[in-house]
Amino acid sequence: MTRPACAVIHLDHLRQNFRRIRSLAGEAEIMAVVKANAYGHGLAEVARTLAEEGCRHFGVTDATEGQALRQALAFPASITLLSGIFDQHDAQLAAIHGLTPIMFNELQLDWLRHAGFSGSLWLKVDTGMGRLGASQPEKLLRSCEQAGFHIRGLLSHLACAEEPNHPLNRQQIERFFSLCSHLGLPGSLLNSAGLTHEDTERFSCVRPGIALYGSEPVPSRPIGLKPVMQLQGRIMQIRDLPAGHPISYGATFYTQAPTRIGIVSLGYGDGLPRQLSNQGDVFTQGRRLPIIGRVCMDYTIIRLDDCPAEAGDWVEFWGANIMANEVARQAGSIAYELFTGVTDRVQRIIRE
């Protein structure tokens, strides 16, 4: 029997989230960000579902992910490499599979020339993030044009989009549109969080990622998303322990009274943050129940109290009843890390 640890992927929720995002995007194209195996949700299944909803533009990390996505799709979608290309081999993959790299230096341009690349590019600039960006965008643009490459537009990224009132947002937007005007290029700047509080009319393309998967990018400004992933384990055993009994590694928890516990088949080896030890919750049988003791590699122990749960019952760690954002806060992390941290040994169960 397959070990009962699974991530149920609700594609109907993915569809609803995409439609909500499309309503916010206005006339801007939507580049659905499906990098890192669609944030741990399954690249092929997510991309095909979004394609059925009319999405024709996708963003991945690199040429290897781009190749996998191209092979998963049955139509000629636009696939942007958000980290560009790393070497000559990547350039060849971009040429063979019709991928669209971002560009931020001349070395990448040389690789593409030698690969016989003849497609489109995005020019990446840094407007305040302090990350990737062309140091001389005007010169790089001229070099790309001289090489005969079509430039789709200017691309940058907001550093503080999750904080709508942060002054850096306005500074970045002003710098970005100044560059767009100077270079005569359309632009793409907004991520999921930016979509919730910025006007999309001035942008040719928006790049939602985390919102597709149902995590509210700005929790104080919810836009009505539904969680796509539901992480679950099953109760393997129920035990009744006396008062004063230690629980799990390090004996960080002792029962204060006779206690009914459940041992659940999911742990940090599956991607559950160990930081949830003695502070996280799960959901089963209509109730939230506390995690007690340290999270183990393969197991998590929960206090059942008077909950009528039985061995074999499924337990939710995040999903429709416990939001990933809440779990992430308890773990001192973010939902992005939760989703992408779900390991390969966890089954992905696809549901429409």
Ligand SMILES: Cc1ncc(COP(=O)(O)O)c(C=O)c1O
Contents of the next structure:
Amino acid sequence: MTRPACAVIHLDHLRQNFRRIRSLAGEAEIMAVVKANAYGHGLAEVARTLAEEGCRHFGVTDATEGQALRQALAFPASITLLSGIFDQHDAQLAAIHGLTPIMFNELQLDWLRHAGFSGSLWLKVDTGMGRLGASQPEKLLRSCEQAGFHIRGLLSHLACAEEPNHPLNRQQIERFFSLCSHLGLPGSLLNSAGLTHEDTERFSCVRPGIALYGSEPVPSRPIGLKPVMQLQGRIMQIRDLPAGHPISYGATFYTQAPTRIGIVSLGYGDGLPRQLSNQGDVFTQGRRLPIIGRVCMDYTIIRLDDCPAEAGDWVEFWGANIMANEVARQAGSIAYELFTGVTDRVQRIIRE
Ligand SMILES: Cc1ncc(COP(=O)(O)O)c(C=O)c1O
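Starting from the form predicted on its own shown above, please give the structure in the form predicted in complex with the named molecule.
Up next: the whole complex, starting with the chain shown before.
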């Protein structure tokens, strides 16, 4: 039997989230961000499901991911490379597979010219994120046009979209629109959080990622998303321990009284944050139960108290009952890191 450490992927929830996002996006085109293996959910299944929902534009990290996505999709679709191209080989992949890179310097333009690329590009600008962006967008735009490349628009990224009232949002939006009108280009700026609180009609394209996967981008203003991933292990053994018994590495927990514990088949080697040691919860048999002792590479120990759980029962670490956002807060992280941190040895089980 395969070790029971599973990420159940609920495609019906993905569909519902996409529809919810579509209702918020208005006339703006949706670029579904499926980079990093669709945030750990499985690139092919996620992209195919979204394509069935009518999505025709996807965002991945680089040309290697773009090639994998092109091969997985039965529908014609636009595939944007959100980190652009890294070398001549990437430019060739972009040319062969009809990928749409972002562009922020002249060197990338040279690579594309040499590759005989004839597709379109996004011009990437920094409006306040302090990350990638053309230092002279106007000059780069002219070079692109001279090279005969079609520029799809201006693309930038919000730094503080999770905080709707953060003053940087307004500053970035103003800078962005002033550049768009100066260069005469349509624009794409909003990620999941941005599209929950900004006027999407002003943009040609929005770029939701985390919202597709059901994690509320602004938890204080939920928009009714459904968690797509449910991370689960199984109770391998139940034990009754006397009071004063140490639990797990470092003996950081001692039973206060006779205690029933469960040993669950999932640990930090599967992507469960070790920071949940002695503070996280799991969900089984309709109950939340505490994690006790340190999370191990392959196991996590839980206190069962009077819960009627049995060996073989499934235990949820995050999913519909315990939100990934809550787990991430406890672990000092974000849902993005939890999802992308689920390791390859965890089986992805696809549910329609
Ligand atoms: C350039 C860019 N656009 C869009 C997204 C999607 O962001 P989110 O997952 O917050 O919706 C990301 C994610 O990191 C990104 O880097």
